[in-house]
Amino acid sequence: MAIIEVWYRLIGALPFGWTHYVFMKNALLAVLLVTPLFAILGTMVVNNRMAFFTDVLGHSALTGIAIGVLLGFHDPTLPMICLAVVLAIAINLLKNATRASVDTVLGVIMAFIVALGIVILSRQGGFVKYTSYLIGDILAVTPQQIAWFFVIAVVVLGYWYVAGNAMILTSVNSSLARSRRINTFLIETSFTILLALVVIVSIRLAGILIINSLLILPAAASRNLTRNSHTYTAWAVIISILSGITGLIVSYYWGTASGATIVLFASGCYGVSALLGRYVMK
């Protein structure tokens, strides 16, 4: 908490009106912690064509909330995480066990999981109470949640340091990775579990409807500009952080939803990168 107090003083010294509000200071710190994680994980999501997969994980939060309600949890975060982890493992197993395309498997699972969550939560008109999870509210982030984001950031960076090269090689050529004695199933499963954890914990910040966009857009924009793995990740992080900070501050002045505003700026970065990429990549 001492670190957060120092952060408050540093940001409060800036000559802007929004820096006087604690909720904006908390939200900015959350953005600085979460956006690099989304960028790093997003590069692997884009490389492995997992955009639909992360969408399924995000929407599974509805059913996680429903299970939490049925079990009497005041805070449904734990059931949401458990369901997402189980779902991530199950999908990874199904990819290797069925002849159907991955998109088909994900479509079937998503249809079931979303319908189940809505049916449970809509009993006796109770669904309205949980609509906040659909759009999220980064301005409501607390210092305790920020501390958890810091822990998750350390875990993600530690995983990237240990398994990053193996993950990149697996995404490029899984056969070559196996020939080098890399357990590709373990790498893929551990990555999907970590991805599930980050997505679900961030749901309250960005919301179910747009959480996938925050993962995909910075990485996709970076991919338009470079093919080198190191610069690809670096640009994704830069684009994600800039979109996050700009979107948060602009949403304060516009009075709009912060998560959606951040996505708009990330979309703008993608559009610019798509145009620049035609010349940069020549």
Given for the second form:
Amino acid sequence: MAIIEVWYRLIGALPFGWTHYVFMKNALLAVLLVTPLFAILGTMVVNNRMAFFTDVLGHSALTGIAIGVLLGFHDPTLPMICLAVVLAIAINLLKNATRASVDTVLGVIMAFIVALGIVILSRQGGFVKYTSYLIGDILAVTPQQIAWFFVIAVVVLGYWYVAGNAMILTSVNSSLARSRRINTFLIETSFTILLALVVIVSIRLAGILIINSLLILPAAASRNLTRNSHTYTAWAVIISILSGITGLIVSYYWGTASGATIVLFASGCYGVSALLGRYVMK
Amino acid sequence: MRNTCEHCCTKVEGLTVRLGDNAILDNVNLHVDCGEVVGVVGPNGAGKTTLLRTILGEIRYQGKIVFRIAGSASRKPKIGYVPQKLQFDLSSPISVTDLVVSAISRYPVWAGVSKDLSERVKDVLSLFSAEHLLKRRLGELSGGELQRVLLAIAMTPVPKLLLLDEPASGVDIKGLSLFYQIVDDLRKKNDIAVILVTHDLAGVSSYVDRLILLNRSVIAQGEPKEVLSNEKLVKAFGPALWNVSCLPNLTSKENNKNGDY
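Switch from the form predicted on its own to the form predicted in complex with its partner chain and print that structure.
Now the complete complex, all chains and molecules, led by this one.
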């Protein structure tokens, strides 16, 4: 943990009130790792119109916790991840097999899964214990968790480097992708599993209610300003990191929930980009 | 009707594709020689696109598909494919360069495109009068422009067999004759076999060597003149085949519902 000590000293040297607190230093490091990750994943989520899908994944965390409680897990992370991954694969299979509107199928699954989670967790009026999962708490992040985020960031970047082109081609036309010998099923499935993992592991930071906004907003804002994949990815990352840092620090002074404050700034970026886009994209 | 398959051809024998109890393709027999352009025409729902996707290897089938091609003994050769429509969101920030690079290179396009690679993309597109489109978003292309970009991708590297799905839809007459001209040049230069699925019976007949009329199975095949003068054909499919004008635009919003989550 020598590296984290260096980080603490570095941030502690800054002349602001919030830099005295270890929890703020941890939170800032977590934000710097997680926001670019979400921005990168979000670019493909938005391109493939999967915003509702990732929302369902986020909400499945509630049921994951509930299953963990029923099975007597002390830490619900494992059941949460298992449920989300199974759900991601199932939805992907269903999407290829059914002609029903995917929108409707996702709506049904989300309704069922959220209701099931709430019913189990609310037995004997115990739901209040779990409300922290709804809005998240970035300030409670531990150095161990940060180490995990670092590992996940490396995995996602590696995946993006190897599979990035195949994902673009698959999103444009899957038959075209297959004619270039791309295994489109493998690409789609591995991407959804990766999404499930990242969303669930980060759920304690941002919370079930708003985690999806962190995926969607930076990419959506960047789309307003860009016309190719490179600038699209770059601006999504920049917008995500900026609103992450600003949101975290402002939440300290306002005494508000950090996750939601970050999302508020990201929404602001979206609004500005929508206005700017009218001039830039002409 | 020729049914021999000499040193270099793609041959389909007794091909049947079922969806549930429905036979979408029923005992289809056809072959395409290298250097030959074969037009496949037929009414909506005749199984034309299914035929292409089956040859591509995407759909389970009964029967035989044989590739007899010099240098790649019976193994599946490289197939170039130009899809009828794209399923992407029109507002996606995907440029023509992005699409070409993602198809021909392993270097991830989101990380930026090097000068060398950018030159290569330009070279690929210039063969199809499309180099000026480099920086355009896919959603900003006309039907004809998109078709040429997709053809450029299908031809890099040069395939043994080229499959074209409805190149006429959403393309104006000028763009279409340019497209057919390019395909004709390609086949002469590269000795590749071309299967061209189309509604555009009138336009295509002067560019293809043979026409195949498909309606779940092969109804007629031969030189365009023969097939077009076939009374059986004109009676049964005339009105449906000539109905070109009401085709949807290649990238219209109605076509973008596939692939949604």
